[in-house]
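A lone chain, given as structure tokens: the form predicted on its own.
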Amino acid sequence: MSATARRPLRVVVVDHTAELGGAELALVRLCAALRDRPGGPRVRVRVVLGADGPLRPLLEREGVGVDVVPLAPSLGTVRRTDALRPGADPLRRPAAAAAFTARLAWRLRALRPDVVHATSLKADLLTLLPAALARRPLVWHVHDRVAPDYLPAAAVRLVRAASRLPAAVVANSRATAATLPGPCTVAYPGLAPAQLRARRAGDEARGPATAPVVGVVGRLSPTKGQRELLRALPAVLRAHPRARLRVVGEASFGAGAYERALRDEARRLGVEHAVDWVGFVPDPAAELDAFAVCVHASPVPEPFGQVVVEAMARGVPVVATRAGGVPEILDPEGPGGGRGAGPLGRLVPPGDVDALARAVVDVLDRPAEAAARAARAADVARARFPVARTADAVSEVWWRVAARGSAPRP
């Protein structure tokens, strides 16, 4: 029996950021699920972050040790839409990357993990050489579609070529896996047990039918579709004048200008009186429970759509764009499968504001039909997306890679 079979597997997870994005919140849930597995933890996770921030205390609250290996802001704060674009501060980055490589390689040698797991696109690339220098096998966890409609063309070419170097690749959806050239293990970002519980008793009515709440949850970003939903709002208000839009989320990763543009757009459209700018909330369950409909309006194909699953699990009707990973969740004809029982949500073409408005109005016009659809969706979400299934899929990859003992070559 190997040494790794007799003791818990040691895994070091690397993330370039400590801001709270979908991948980071999924990491917290994954670590908690690994800790709480029946029979005790067979995997011991430690996390290395490229910066300090709100992710660190969330991980530490779950009993996860955290190290910070500082990544220069010239690398860490570059948005994925600007990655490798000409003129985007190319001179300082090689030196910053070299310094981070040396610091991370030293830290990995000291920690001596059985597996290194990179969990963001920047971390995937920046960890290749340090893992090789530390002679540790590397697993990539890809949470972004590596496609020209989601990333700059140069970044797509680089990531696709480099994706052949890790010992294994995990993707957050079939849609993400389809954008990579090699084999991937699909591990959907699962929800914690508390997220999979039905909404609180007494919330079934979701407020007065004459004042329905249309909600969107997610960081404020052009890829999340808040602008498209704002543009659909005038048509919604014509059908339901007392409706309110609640925008839950804050600008992060350098998207402050987008938030200002959104507020200007609401004033231009004359709908600012019907919009509540909620900001970031650590647990959106209470917000979701008040929604008559949760909208996922991304104009570009998104890799997965965690908020779609969160809303489904709470029994909230969903309107979402038919692109990327979302059809895997909602389309009864696709891998997400409603098992022939009918649609699990309303799907519309990405960027089609008129179709988005019609779908939202339809949900508000037909609440009983929407509630029945949402009840079916809740059953599917609770069966398909518990974080325990994510932990099983990811840890199986780690054990397989550790058994091979393979590492990327510098």
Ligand code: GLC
Given for the second form:
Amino acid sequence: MSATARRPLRVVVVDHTAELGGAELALVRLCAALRDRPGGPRVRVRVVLGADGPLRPLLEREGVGVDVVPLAPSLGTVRRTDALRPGADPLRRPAAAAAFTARLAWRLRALRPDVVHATSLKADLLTLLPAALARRPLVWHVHDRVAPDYLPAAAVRLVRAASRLPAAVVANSRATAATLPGPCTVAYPGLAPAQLRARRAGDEARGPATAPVVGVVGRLSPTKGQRELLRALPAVLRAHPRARLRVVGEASFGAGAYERALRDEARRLGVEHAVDWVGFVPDPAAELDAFAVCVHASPVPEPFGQVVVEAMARGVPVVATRAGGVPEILDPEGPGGGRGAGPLGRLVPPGDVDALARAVVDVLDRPAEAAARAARAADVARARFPVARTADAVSEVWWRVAARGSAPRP
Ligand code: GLC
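Can I get the form predicted together with the ligand as well, since the one above is the form predicted on its own?
And the full complex, kicking off with our chain again.
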């Protein structure tokens, strides 16, 4: 019997950032699920972050040990759209990357994990050499679609070529997996048991006098589609003059200019009076519960879309763009497929403001129909997206890779 068969598997997860993006929130839930696994944890996770920040206390609260191996700050904060762009991405400054590589290799050698798991594109690239130097097998977790509509072309080429190097690759959706050249294991980011248990009070409980709330939850970012939703708002207000738009989330990863542009746009469209800028909330459950409809308006194909699942699990009707991973969530059996029940939310073409407005108005016009669809969606979300399934899928990859050791792949 090998050593790894008797003791828990030791995994070091590497993330370049400690800001709270979707991948980071998914990581926190994954760590909690691995700890709470029935029969006790079979995997012990330690996390190495390229910076200190709000992710660290969240992980520590789940009992995860965290080390910070500082990345030059300029390396940690470059925007996805600037990745590898000459002059914009210091990854092109070899000295900064080399210093991090040396520090991380040293740390990995000291920690001696069975598997190294990198969980952001930047960490995926920056961990290749340190894992090799420390002779540890590396797993990539890809949360971004590696496609030219999502990343600069140079980054796409580099990541696709480099994705052949790790021992295994995990993707957060089939849509993400399809952007990579090699085999991937798909592990949908699941929800925590408390998120799946929650049931919101029905629309009736809030009373017919309540102004309908159209809500959007997520980082303020051009890729998340808050601008498209704002542009759809005038048409929504013509049909439902008392409706309000609640924008939940804050600008991070350097998107401050986008937030200012959104507020200007609201003024220009004359809808300012109907918009609540809520900012960041640590747990969006209460916000979601007040929504008559949750909108996910990404104009570019979203790699997965955790908010869609969160809204579904709470029985909130969803309107979302049909692209990337979202149709896998809302229309898993494909257009026209399945048992004839149809999609679990309203899907509209990305970037089509008129279609978005029509779908939102339709949900507000016909709440009983939307509620029936949302109740079906809640059942499906509970069955398909518990984080325990994610933990099983990811740890199965880790055990497989560890069993092969750090020997070169066949
Ligand atoms: C990233 C993706 C998002 C996904 C999340 C978790 O934030 O942009 O689509 O839901 O990772 O995988």
